[in-house]
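In the form predicted alone, a lone chain appears below as structure tokens.
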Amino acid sequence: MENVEKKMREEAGKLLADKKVDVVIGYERGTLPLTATPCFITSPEEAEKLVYDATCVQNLAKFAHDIISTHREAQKKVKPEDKRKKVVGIVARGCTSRSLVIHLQERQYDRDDIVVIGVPCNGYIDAKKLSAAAGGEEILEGSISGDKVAVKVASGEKNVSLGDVLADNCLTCRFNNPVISDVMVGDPAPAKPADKEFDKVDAFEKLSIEERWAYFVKEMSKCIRCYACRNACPSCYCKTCFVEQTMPAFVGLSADQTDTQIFQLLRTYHMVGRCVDCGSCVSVCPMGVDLRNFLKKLDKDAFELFEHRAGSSLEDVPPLSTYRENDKEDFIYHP
């Protein structure tokens, strides 16, 4: 990824120097070993701190939406003659670019509000898997070389295969290259084997209704409703979330398990045709709730019933945003 990183810095610096963007959203090295964190650079000189490797986890589309929407709100208070446009540059891998497509389809901003620096993706490291590979010990130092990850812990050094610690959503990703970009850096990443993409969902579907519900209840009993999943999701951007509404009140504020289940059910169904399987919600969940299995079920249904993959192209309209007379309609429940 060294050449990709170098080219990315060059393109980001050039965009800022030429004043084609006001800010570039990317990743910089984190304060902990083998971590990267989102960063926002506004001058060409800052481009040198941009990094890109398997430690880059967050879906940056979330920040593009927040920056543009916040700027537009602020502009409402500005005199007409002083109003100005804010253009955001963003480093985007496959899943990030799909989230950008969803934003555009849902008219959250215009295409000329963003400049997309496309990067190939071979997957990112799952912190929980890496911790398990390190025997649960604190990682003091770490490095990535090719397909190997070296970590230093108190008991010594350990080497693990990068493939063994990649996030589950990265292992069968069908969109590991950007679907839209204004400038592409690096060669396209090789396609991942997608024949097992829905294996876990297939196994889940074979369970009885009682078993499926029991699994849902078990997983949601872990949830502490910190809302990290919602806050990290690039498709969650309602100004007022339904969980915070009081008139009417959909969800109580207590730790009642029913309220927790309702929150997770409604949030999941809000993702129909909108989840790009970026794994952001899973990566930030402090309790290890299996959110992906339920979201992937909806992804599978949208694919099989409507031949739709969320954010795969600007022309592929989400199933809940369109109507076709030739829909099979075999999904309709007749009691």
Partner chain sequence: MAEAMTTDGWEPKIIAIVCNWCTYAGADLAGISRIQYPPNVRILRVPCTGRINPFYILKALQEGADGVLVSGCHPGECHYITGNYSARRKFAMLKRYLTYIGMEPDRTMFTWCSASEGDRFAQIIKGVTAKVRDLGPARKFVKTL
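The block above covers the form predicted alone; next, return the form predicted together with the partner chain.
A lone chain is what you will see next.
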């Protein structure tokens, strides 16, 4: 990873120095131990602060969309002769690159609006798992070397294996190398046991209907509707989200739990063919709602029914914007 980090800084610096991009979106050290936070650099000198390792969690594609759409909006007020393009460089691992592909498929911006610095990915640390591994104590210091994570807590030092604290979505990730890139940094990451990716969904499907409902109700009752999941999601980019529409109001705002259930059901349903399983929503959720269990079902069904994997190829069309005449219709009722 050291090597990847070094090369990534070089590439980012070069792109900025050559004026090929106006900004590079990457990660920098976070303020807490073993964390990284998204950062935006605009000069080659700043490239030194970029980091890339298992502490980089958020899907950065969100910011590419934000920057480009804000810029385009601002350009509407500019005289034609003063109009300029803004090119965004972005550090992208597998899931980030898939989100970029989704944006491109959905015509959010053009391919030449972004320069993709592809990086291989071996998975990132799930803060909740790490905290549990540290006995719930506050982590004072931490470091990663190879597949070992060393953390210092008030009661002493602890060593955990990196594999034990990786996020669930990373463990069975099928796309841990970028699907598109302009410059690729480092060697491709080794494949993960991706054949197990739907195991949890398969197991959940086998539960009884009442057990499934009870789990859904239990998980959704934790949700405080802070909308952090939506804000973190690169596929949630609507200018006015359905939860904020008031004329007419789509989703109720009462304390009735069905309002929250319907919000969740709809937000996740909006992810049909659009969720890349990056885990950003799960990682930002302050209440630990198991969103992945539900999102992964949609992923599985879209694959089963339409052979579609979100953002896996630029040639694909979003599954709900197209059809086949012989699409399965075993769910249609015939009296």
